[in-house]
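Given next, in structure tokens, is a single chain: the form predicted alone.
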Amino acid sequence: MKKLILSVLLLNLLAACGSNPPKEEAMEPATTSAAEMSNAEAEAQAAADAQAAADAQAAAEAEAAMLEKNSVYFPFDVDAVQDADRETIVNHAEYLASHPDAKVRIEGNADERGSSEYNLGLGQRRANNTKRALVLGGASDAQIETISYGEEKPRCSEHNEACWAQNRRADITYSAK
């Protein structure tokens, strides 16, 4: 609201510098009630808060649906994070760089091939480089534990290809606070 009235003030007195003397003519001073102008800024303060709540919504909408996003995928027998999950890894990142109380836990897990001490530590590497990535995209190492389920937590458990692939993941789990 401030910087509204400022910039207005502003641009009055810039034009009152630029233009040319007023001739002297007889003219009837303007009258402004008091009622008139706290209604004026009434108004410019209802809009400024109207556009601030839908600026908030609009970042918290962005925000969950960000959050919604919360899987990394891996081709079979990798713990490298795809460049097809990149932008979900910055998202998150970025996330945790604005928000330092933030905390997540890191799932890895693997599909039910190979044996379950393998798996286990597939899961961890997934977990770990995940981590790592977030990391890199500005998160604190504070703010992120990492845990390896192998393949102790499917999300889908009939056997074939299209099964394995979506067990084959790292999931970011926020703490509640």
Contents of the next structure:
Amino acid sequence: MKKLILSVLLLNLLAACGSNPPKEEAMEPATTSAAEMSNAEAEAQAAADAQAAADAQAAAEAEAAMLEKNSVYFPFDVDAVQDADRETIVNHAEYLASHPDAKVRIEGNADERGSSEYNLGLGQRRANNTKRALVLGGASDAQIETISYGEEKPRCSEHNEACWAQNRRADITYSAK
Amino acid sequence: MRRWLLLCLMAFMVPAHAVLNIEITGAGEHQTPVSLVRFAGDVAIARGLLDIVGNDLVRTGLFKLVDPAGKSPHDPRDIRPSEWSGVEAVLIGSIESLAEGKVAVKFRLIDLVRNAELMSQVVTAKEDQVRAIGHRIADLVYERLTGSPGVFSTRIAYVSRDQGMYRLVVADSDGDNEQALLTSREPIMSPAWSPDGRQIAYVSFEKRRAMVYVQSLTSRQRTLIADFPGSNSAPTWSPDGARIAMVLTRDDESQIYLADSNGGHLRRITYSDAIDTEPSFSPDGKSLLFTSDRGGSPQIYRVSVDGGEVERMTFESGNAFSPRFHPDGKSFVFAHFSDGIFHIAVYDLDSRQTQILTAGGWEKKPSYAPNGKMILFASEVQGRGILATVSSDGRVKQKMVAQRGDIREPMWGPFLK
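Other form of same protein, the form predicted in complex with its partner chain, not the form predicted alone:
What follows is the entire complex, opening with the chain shown before.
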């Protein structure tokens, strides 16, 4: 079952890699509503310039924003990367592929429903599977270190599902050069 | 670095007093009525001793303390059994001050039913070792009256987490006299005692991932014994102290390995594509119990230390974690997780029956006292981790609530040789 989920994700990943996912889709510059101006041509030119500048800035911001989303989440006692996190994986895999000098550390975590040692193993598995997904997406093995904190560093410490869901995750963090 | 070391040493030498509230529930099937008479000699020391012996005995649930009601014999000849109706044994003694701040404590345990002396001993120690003397006396009283050695002189280890600081703590079995062996801003896990009680192996994240260290309690020197890529964890000593079993993820999955106690001569024991963890040696050193999810959910399995075939032990609904053999090797204790709560449970190898010992809650990481009569585990009160014990028959329960901090990962130490 776990392996099936993973392989479905990998298929999706491969498909995503082939089709170069559009990165600009969310970028609607906020300064294009000057509809009352009388000189239509000047208006169009100004709008185009603004658009180009905004696009460049937006692309840089988008890349930063994409990489800022650096956690993937897991259901209870599951270690397969979920389809819901496909975009996060694709973004980081592509970034790593295009920046061969970049290095990441993946920290696996678990909720507290298990022994601390079992959870350490589960967190490691989550980190390892996240790494596999990144490598399949184009990152290289040598760019990625995996470790586990198990249940030792909970983001949230109450005994409820809302909390546990936050703690069942793997964090992808870039090493400072 | 040097300052950090110094801080650790200071923490070790200046023990913070653990302010513990101990709550006991339940009682043994039979409670032996015992009278403790305050010893002759230095009144302050005598009071201190009486408190420690009394608390130790009461906490087992196996004894009822009977007030001597003004009688204060210090010699067996002064005891008239007719004056002690309802009392089965009486402890008497005296304290003699010696040179260089030492004291000699003489004590005798009299069986009032058979009118016989059960023991007569002298312990010499420094005045500031009153606690140790008290625990020693309680051990001997317990042994004479129950037939099993007492464990009041043994020690426990646990991890305390308070305001982002982790401490590896060693304390007396009653939770008092705590001393920090290691203080760190990163997590500490899974303390494990060497069979001679002189070293502790543990997992520390101080180098930003789980690595296994072995540290001497006397010299405080420590050795990093496993720092393979990924996680290095779950150390446990073989009964002869020569080897350590631990869990490494260097070959991807968490698998069990055996090494010399310095980490050398590493040999892989389990081969699965599952999480195999929490190894625990059988008392004869020939096999290991461990937690594995190879069957789909975490359960307890057994494997020979030579590797080979693996036998599944538990078939519980829910999950089973953290197995530890009873010192007699005939049963093991584990943490059972079902319907959202943990219980401490015992599995009997002959009858293949599981007995739930506790009411349930956030109860994890059980370990036996070395006499097999009590189980120490991590529990919780109002969201804070605490130490708790339960007698191995499930009758007597005890919670030790510290004033602050979060206590985790307890492990009962061995008899001190």
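If you superpose the two forms and keep the largest set of C-alpha atoms that fall within 1.5 Å, you have the rigid core. These figures come from a predicted structure and were not determined experimentally. Numbering follows the first chain given and starts at 1.
Student: When you overlay the rigid core, is the Cα of A46 off by 2 Å or more between the two forms?
Tutor: For A46, whose C-alpha is compared between the two forms after core superposition, the shift is 2 Å or more.
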